[in-house]
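Take a look at this one chain, the form predicted alone, written out in structure tokens.
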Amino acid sequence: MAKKKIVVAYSGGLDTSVMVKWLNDKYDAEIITATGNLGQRSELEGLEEKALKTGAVKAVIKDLREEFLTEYVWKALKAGALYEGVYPMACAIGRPLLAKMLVDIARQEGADAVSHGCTGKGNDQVRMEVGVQTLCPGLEIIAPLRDWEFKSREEEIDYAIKNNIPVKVTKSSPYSIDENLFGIAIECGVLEDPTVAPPEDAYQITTSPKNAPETPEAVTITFEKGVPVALNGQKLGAIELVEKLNLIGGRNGAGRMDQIENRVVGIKSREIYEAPAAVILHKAHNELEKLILDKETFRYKQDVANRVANLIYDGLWFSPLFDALMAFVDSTQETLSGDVKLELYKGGIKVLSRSSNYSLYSVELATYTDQDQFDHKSSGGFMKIYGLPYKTLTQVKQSASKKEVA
């Protein structure tokens, strides 16, 4: 009888490293590790060798950086999707792509199941499993962290040491770090106490605003149909543009977030994020929308942005509502082309200029100089009509009140 085949979403971190050995022992199965390169740095070094040494029969590593940015990140950026108004959701955006990768590899390898290293109270279990279920309903999903005997990361570290599993995490520095091109999420350790400020060693790619350069740095971002295509006048591919913005923003202390957020399962968590490129791009994109979109579309899109952010965060990327809302978003981006110049200084981001051939801003209508072409006299009639429902409402209330008294 053929052995069971399990495709494991593998990062090489503590949880997934322990998982490979644990699954091998528990199921006596062939373990195939699957890793998506979304722009994480050191985690990819020696990953195949590490997976095989830990007990995997095969290690698959796919470069998904271009697809991640162009097919996933740019959609969220065009939507203006910021979870709870702040978080650019770098990790959440990557999960549906990783779920798709798992399904693709499972089909290619003829696997019976896929497995992930998400915890039972985290968001990623929802994103991964709902994604897999939607894309391949018949595929079994195994979630060791919900079932195994380890009660803490310290116990996992002990297991790793006992079984000669190489892991970088230590008991004295137990941060859990999740990284891709669009941002980094840091949690665990002292960060679990919301009364404690994040230690400086928790940050990975940003300079402390206190230590950032004393001279401001300006960047100009060019958008075409809502997508960033150039930096400081130089046309760049998606990967290079984001990498450069991360470096520029990082050295100026931009993109740090310390957030209390509502997880999918209903608990609150404290998360530390670094996302220089994401924060800069969202700021620039929003400024361009203010310049180009008409009032009612802009206002309605604010509601859509919040709904899209919730769908992404809650693991519903592959849903009919997400597709429908993105159709609306794409229609709003047809004229979203132009330049936005920003100034970065010690963690702050200031707008210096915005320009577009599709700008709805008219100096002749906005000015208070003698160049003013706005018809002020027309406003009198407009005020009467605009305020009429509320004037009528008050008159009716007053009339009714008099009748009750009488």
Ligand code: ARG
Given for the second form:
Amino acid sequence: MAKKKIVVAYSGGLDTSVMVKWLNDKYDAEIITATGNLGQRSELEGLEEKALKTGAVKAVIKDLREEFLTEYVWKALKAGALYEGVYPMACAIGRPLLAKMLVDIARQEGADAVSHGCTGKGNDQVRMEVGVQTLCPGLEIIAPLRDWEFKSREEEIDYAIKNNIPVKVTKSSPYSIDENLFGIAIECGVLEDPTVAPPEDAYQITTSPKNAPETPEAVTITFEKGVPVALNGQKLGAIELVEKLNLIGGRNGAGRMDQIENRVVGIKSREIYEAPAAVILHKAHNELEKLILDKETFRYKQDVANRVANLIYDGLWFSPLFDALMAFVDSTQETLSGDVKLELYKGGIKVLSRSSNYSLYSVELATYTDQDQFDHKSSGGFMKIYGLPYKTLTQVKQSASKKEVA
Ligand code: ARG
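Which structure goes with the form predicted in complex with the ligand, now that we have seen the form predicted alone?
To see the whole picture, the full complex is given below, headed by that same chain.
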């Protein structure tokens, strides 16, 4: 009988390295590792060799950066999706793409199962598994971290040493870090205590606002149909644009977040995020919407943003509601083109100017000078009609209470 084939989502870190060997032994299976490059800075070089040394028969590495930004991140940006109003969701947006990668490779390789290194209490297992189930209902999913015998990192390291698994046994960071182009999530260690402020060494890509330059830095972002296309007047591809913005924002201390959030499995967790490009882009995009969208569309879209954020966070990227809401979002972005100039200064992000050919802002209507074109007199009639229900209500209450007294 042919051996079982398992495609393993592989980062080359301790968990997924141990997984390759463990799955190999437990299922007597052929392991194919799959690694998606979403712009994490950790070494992708040498990863294939490492996977093969660990016992994989094949290692696939895919550069998904462009697809990640243009097909995934831009959607979340256009929607204005920030989980619980804050988190730009770098990890949450990346997972459905990784789930899709696992399914694609499993199909190509004729694999029986896919496997991931997510824990049993996180959100990522939900995103990976709901994604895989939706895209390929028959595919088996194995989540070793939920079932295996290792109780600690030390036990995994022992197992790795015993089995000649090449893992870097440097003094490991006290934090657990997940990273891609759209941001970094930092957990564990002292960060688990919500009364403790994050130590400076928790931050990976941002300068402390205290040490950031004394001179403010301005940056102009150009959007076309809701998507950023240029920085400071220079047209850039998605990858370069986000990388540059991460650098510019990072050196000015922008994009740090410290939040308590509600996980899908019901627990609250404390998360530190760094996402300079994401925070800057969301701020600029939102500013442009304030200028361009009509009042009702703008208000309605705020609700949609929240719904889309919850769907993404909860692992429902590949779902009918997500697609339907995105169709709404896309129709609002038809005119979302223009420039926003921001000033970055010691962690702060301030809007300096916004402009668009589709701007609904009219100086003639807004001005308090003699150039004013607004019809003040008509407002009198409007006030009478607009306030009528409430005026009536009070009148009725007053006459009813008089009747009661009588
Ligand atoms: N709480 C964040 C989220 O759910 C970050 C998750 C970080 N993931 C990780 N594997 N460390 O999106």
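The structure presented is a predicted model; accordingly, all values stated were derived computationally and were not measured. Think of the rigid core as the biggest set of C-alphas that the two forms share within 1.5 Å after superposition. Positions refer to the first chain, counted from 1.
Once both forms are fitted on their rigid core, the CA atom of V396 lies 2 Å or more apart between these two forms.
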